[in-house]
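The chain below stands alone and is given as structure tokens, in the form predicted on its own.
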Amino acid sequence: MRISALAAEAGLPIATVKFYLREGLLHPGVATSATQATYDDSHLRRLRVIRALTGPVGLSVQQTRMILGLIDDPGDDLYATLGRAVGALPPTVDTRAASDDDPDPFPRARAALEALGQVYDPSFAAVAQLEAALEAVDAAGMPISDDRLLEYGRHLREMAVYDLERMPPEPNAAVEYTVLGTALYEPVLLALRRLAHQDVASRRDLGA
């Protein structure tokens, strides 16, 4: 298809598609002349990924380029690649490493993960995100109780098992699945939690 058809199919202005081409986010089409090229479904799929990352997720062009690079070339260590990809997603936090001055940079996260019986890997960006979140609830005077932590953790682990059982086996597809699944499904989970609160509260009021 021509670039005009590609842009129309993706729901984007032609100028935006050309910008993604110039920035290297979208791979070039097959040249048919000095000024023309054709594009296929792989370009349409990439545009949808770019649109998701720069739109709902709100990543910059530089962040998007980094994630697309990991999708295209995930390397041999898929675990490390997934960690880097997830680390590029908001919220961005201080991913400080352990040092002689601070041998335990994420004590709250470590304690929480140990209580849940889960792997504690301080190099994984979500550990720093958990530490920041736990610091915030502590500062607000609402520290998370052991019962709440275990209950949340139990349900979230079941969701993680469900997600990972459906992860594509190909490394590049696995990175794309993980990044988009994390970025796009987490707002759905948040909304469903809030709606569940509303439903439970309304049923209690009706039963009162």
Contents of the next structure:
There are 2 protein chains.
Amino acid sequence: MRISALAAEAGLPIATVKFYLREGLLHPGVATSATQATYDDSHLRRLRVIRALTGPVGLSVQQTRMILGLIDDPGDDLYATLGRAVGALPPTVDTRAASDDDPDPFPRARAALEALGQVYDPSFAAVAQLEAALEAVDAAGMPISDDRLLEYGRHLREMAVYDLERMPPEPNAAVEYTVLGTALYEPVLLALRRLAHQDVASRRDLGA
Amino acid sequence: MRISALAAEAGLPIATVKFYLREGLLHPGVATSATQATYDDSHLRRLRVIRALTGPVGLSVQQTRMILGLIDDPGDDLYATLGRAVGALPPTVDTRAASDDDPDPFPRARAALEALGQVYDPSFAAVAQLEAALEAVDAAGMPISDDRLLEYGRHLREMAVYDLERMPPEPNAAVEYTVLGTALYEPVLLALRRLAHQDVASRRDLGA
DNA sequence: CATGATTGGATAGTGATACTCTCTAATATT
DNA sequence: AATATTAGAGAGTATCACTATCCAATCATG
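Moving on from the form predicted on its own, kindly provide the form predicted in complex with the DNA as a structure.
Zooming out: every chain and molecule, the one shown earlier first.
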């Protein structure tokens, strides 16, 4: 398969495929001469993952490169790899507070996790993300009550249990499942939540 | 309160406040002369909402303007207003298919909603978002099984019921609660989900 | 009331990002 | 032999969210 066929299959301009090659998101094809290389299904699959991550998931090229790098070359510690992957996911939060000698850099997130009975690890990017998100809803005048936090946390935890029970056994497949699942399923989740709100609202005759 | 005090309170450069004024995100202050205007708490609160929406929620200025417009000037139909608000939320999806005479523009989303027993309204933006998200996960080689969809949908629906049971009675407050709640709580939700995955993973000794 | 700071309003500039285009020499295809 | 395609490199483009600059009009202060 030459680059024109690959681009056509993926529904992308050749220039874009070349761009991904240049950026290191797509592994090079097998060179058959100075001006020719052949590509296979692995390239097509990779392009589809790239488009999913840069599209619906909303990652930048840099973030996508990081995620793909983790899948291609995972450490032997799934927990740490997952942590690194989450750190690459938006919304990106500057973790300036953690580097300072602040004894309690993420008070809201800590309180929330304690209330939920979950581990609190300040080095985990999602903790900083949670802190920023909670600060933002407070500042915007729509604070989240403890009760709501518990309710949300309970459901999300059950969903996490469901997900991890279905994790493939082989380590490499597990990393890909976990990292890609975290990122790719988020847009689905958000869409389903919005639709659930719509559905519930419609059944309550809230119009007019 | 003059613009310098407003900017200082909000922790923003004056230039940025002026930018929001120019863009119509922030309502003008009361002009007291040709070169002076006073601002009050409503401006400060608005700035905080703007920062929450453009920051953690990740909205563009244009999308933020749309959301704020809906809050300031809601229609009398909460259901339709919510629909319009969701349409402004990322990921933005081109609804080209719907405008064609395609008899079934969102097959995956329709199937999912039918399986969940929820209303299917192709004019609702979240339906297009769900379709795009499902297409992306399929293309990326990580399709979502019906079982998983049901599991996710069930939890999200319960969370939606929880949310709507706590909706304020007055229509204007209800719109603000619903629209801002949908948008502002999403980053919290995603962070909690990521942390739930981490927590569950850590308890299963998945490392090494 | 003189003098420096601040403001509204308009215009322009900036830096990041994700492509997209152009070009060249080498090779493939017909 | 004529035409098309390719790799690879560099430059160009469009969008976006600010950010900076300017000016004339006012304010605040001593």
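If you superpose the two forms and keep the largest set of C-alpha atoms that fall within 1.5 Å, you have the rigid core. Residue numbers count along the first chain shown, from 1. Treat the numbers as computed from the prediction; the structure is a model and nothing was measured.
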Review point. Any chance the CA of residue 152 moves 2 angstroms or more between these two forms, core superposed?
Key: no
Check your understanding: Using the core for the fit, does the CA position of residue 42 change by 2 Å or more between these two forms?
Key -> no
Check your understanding: Quick one: once the rigid core is lined up, does residue 184 have its C-alpha move by 2 Å or more between these two forms?
Key -> yes
**Study point:** Cα shift between these two forms at residue 166, which is computed once both forms share a superposed rigid core (Å)
**Key:** 2.8
